[in-house]
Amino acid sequence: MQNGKTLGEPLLEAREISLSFGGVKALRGVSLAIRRHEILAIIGPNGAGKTSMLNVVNGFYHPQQGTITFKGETRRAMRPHQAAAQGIARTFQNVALFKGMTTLDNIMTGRLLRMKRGLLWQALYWGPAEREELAHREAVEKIIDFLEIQAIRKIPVGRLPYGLQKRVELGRALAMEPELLLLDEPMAGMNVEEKEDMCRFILDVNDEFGTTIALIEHDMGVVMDISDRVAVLDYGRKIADGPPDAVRADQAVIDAYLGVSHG
């Protein structure tokens, strides 16, 4: 039990990842579990490997050492769609959006790796294919609802505010319905108004779909509001893990922020 909330036992478990790109060390034998329906941030100042680590998990970067075990699958490396097959998605720092086609156009490439008919069927677009269709669409409307965004459905992306690009791109990743959902910096570049928005979805996502979720936040407020553990890097090594109070107040912590602890 954790902030009231029961979590179930480890969906994912990174164990002593090591990352290096040339002679630059990412990460340095780092593990971290992720627990069934929590809400996970990966925090550190920049630089400290929070990118490289979700990079890993959903198949971006391959470590050189360490393992990652996923719904009780263990393997050193896998491809990104090879994640999404398995049920986790990722939204990105900068916005991954085709800026040329609508909110609901975009959410609904989300659905992509749930369409069984093949290409045949899609062009005639009878019968079987028509059905599927219409089931996928009728997803993506609940998706349009559920994050308060049906003014924009048929709005080139391009055209839209920051705040509501990462909404859609939030919609897009959850129309795969993943286990696991990656967020890297969900709030950046958004207003007061918009952070108080997508902290109501995550939660309620977390909340009403059961997803467990991951993010990588610089703001400290949102991490300490909705988070049910905190992950702590620094120049690629875990340097904390725990709920948000323990974690606030360690010292190695507080050092790693104000830059003071590497002599």
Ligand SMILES: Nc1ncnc2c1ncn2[C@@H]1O[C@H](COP(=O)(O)OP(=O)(O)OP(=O)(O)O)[C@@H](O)[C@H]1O
Second form
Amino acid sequence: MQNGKTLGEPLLEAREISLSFGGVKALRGVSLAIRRHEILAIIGPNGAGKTSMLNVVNGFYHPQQGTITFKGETRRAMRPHQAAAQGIARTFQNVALFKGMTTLDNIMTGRLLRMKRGLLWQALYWGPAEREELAHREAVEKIIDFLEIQAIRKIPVGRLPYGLQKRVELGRALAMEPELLLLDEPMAGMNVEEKEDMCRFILDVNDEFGTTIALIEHDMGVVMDISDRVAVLDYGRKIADGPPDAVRADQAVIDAYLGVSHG
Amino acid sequence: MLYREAGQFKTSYAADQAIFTIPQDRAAFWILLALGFIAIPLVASEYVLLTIMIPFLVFALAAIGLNILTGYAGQLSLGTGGFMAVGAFTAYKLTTALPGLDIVFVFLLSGLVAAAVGIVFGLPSLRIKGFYLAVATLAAQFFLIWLFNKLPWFSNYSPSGVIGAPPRAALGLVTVTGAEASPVAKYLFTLAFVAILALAAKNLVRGRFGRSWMAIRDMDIAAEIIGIRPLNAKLSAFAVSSFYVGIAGALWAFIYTGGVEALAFDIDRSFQILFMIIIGGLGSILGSFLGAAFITLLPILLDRGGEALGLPVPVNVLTNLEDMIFGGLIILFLIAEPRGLARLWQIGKEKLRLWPFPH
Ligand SMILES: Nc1ncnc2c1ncn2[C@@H]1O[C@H](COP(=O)(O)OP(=O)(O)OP(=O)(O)O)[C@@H](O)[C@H]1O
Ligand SMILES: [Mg+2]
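Alternative state: the form predicted together with this ligand, after the form predicted on its own:
Then the entire complex follows, led off by the chain already shown.
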């Protein structure tokens, strides 16, 4: 443990996950645990299966083999909207925002699961429906403040620069108040300053809300700085798993990154 | 102190969530309403009420319906005419089967039946998208019109197939359908109905439902990971859209033309409503009104314009001219401004706010 926080029992446990697309074996018997309150970094060369692993966890891909236990419940596969309902949120490697909607509306969509008023109430926008909308608006405004994006509230996200879009996407995931947050290369394509901001947000989310985070990242400096634990994938296999320093010194990992022959 | 601050926050978000955040817009809205409910009935001729204002309002309602489905939820539909026919024939069956039922409930029930039919024909949208969905809705269009023509039950076995709308009162107060209804009563009833439904639509699209529709439209993958069920989002869009379109069909038959016939709701009608939302603005309630106004007024303006210039345009030339102008405009809008007149209006307002300083 780098910062001395205590990690809980596993929140999520993936066991012996195998996933292939036709002839391509994206994952080969990967087992991976994510413990409560930790920041887990998943690293590995391009095409190693990192994104595939996240897609399996949030129900996007259905593995041919293996099981996933989340909050004590074991399953083979589920739909992404069910994963969302159980408290798993994520962002994408290539930003997946609702381009025609404003920043505010994008983040408000993160609250949809929590909004209950039916069609008639909504059409009237009166009484309980209005109160519900305003309560969620307040929650979303807190996230907007937290991410320091007040100035772009009313701008359609399609017009924002890439770095800000990534931040809005994080905001939408946070609005879901997830227990497990999956971030696929949250800092890709950012300049140093933007990366520092994003690191700060991730650490704060983990610290203040106790959110468990699994993130994929290529920038080793970032990985060493913010993660509690690092798992390394290579050619669909997990080749290392442990504290950042130990993983960095691991011979198999060094070989994988230097491209030494694979068995 | 703390309590006050919390209160402040709340009122400011409430104000921010309002439909019209700018006082001038709000004032313009009330002036428009006053014009519609007070000035127009006082000064407009029967001709203007019956052949311009009423069809404009009915078109606007149908356009709102289609805009919910196509503009907000991104599901292209060519079945608008068919769903209008469902509303019109349901209203006819209801008024004749239950003569005591108030026309307001007749129209609302017609909308609900159209919504149910919309859900059924919306089912393919769970599997297919874009062009293929458009073809599926086209099939719905042809099937529904065929059905209403084929089964005499729908027209109560009328030998001519032409059926008149029976006279009925709204809320037990004034007669608004049938030959005896006064043009002013017809107009005010239509206006009230359309105004209330438009407000409801505006509330829906800026709330939970509207956001889930737009999310499905913009990126269905991301919509699913935040917990939106594509099934619910798409089918609710089909249902609400068809509800509006169905009521528009019932109003068309009962108040505008005074008779129910399937021919009025053929594929041309579907395209006409689609053109309205393209020209007026996809994903905009205001745009639905602008598009409807444009398409209602253009032929009249062309006609009058020709007369004013001393060149009376023959009717056949006029329709051709209309088609050419629509065609040209649709291509222009699709290429240059997919969000239509409503977007141009917004840009104009933004410019005006900065005037005379160019940013
Ligand atoms: N939907 C898919 N269809 C076919 N093949 C896929 C699909 N998704 C992933 N793959 C393949 O699975 C392998 C692992 O891909 P994945 O995207 O998980 O890698 P990654 O570790 O995220 O790589 P990167 O660092 O480039 O993002 C690759 O060979 C990829 O081509
Ligand atoms: Mg990837």
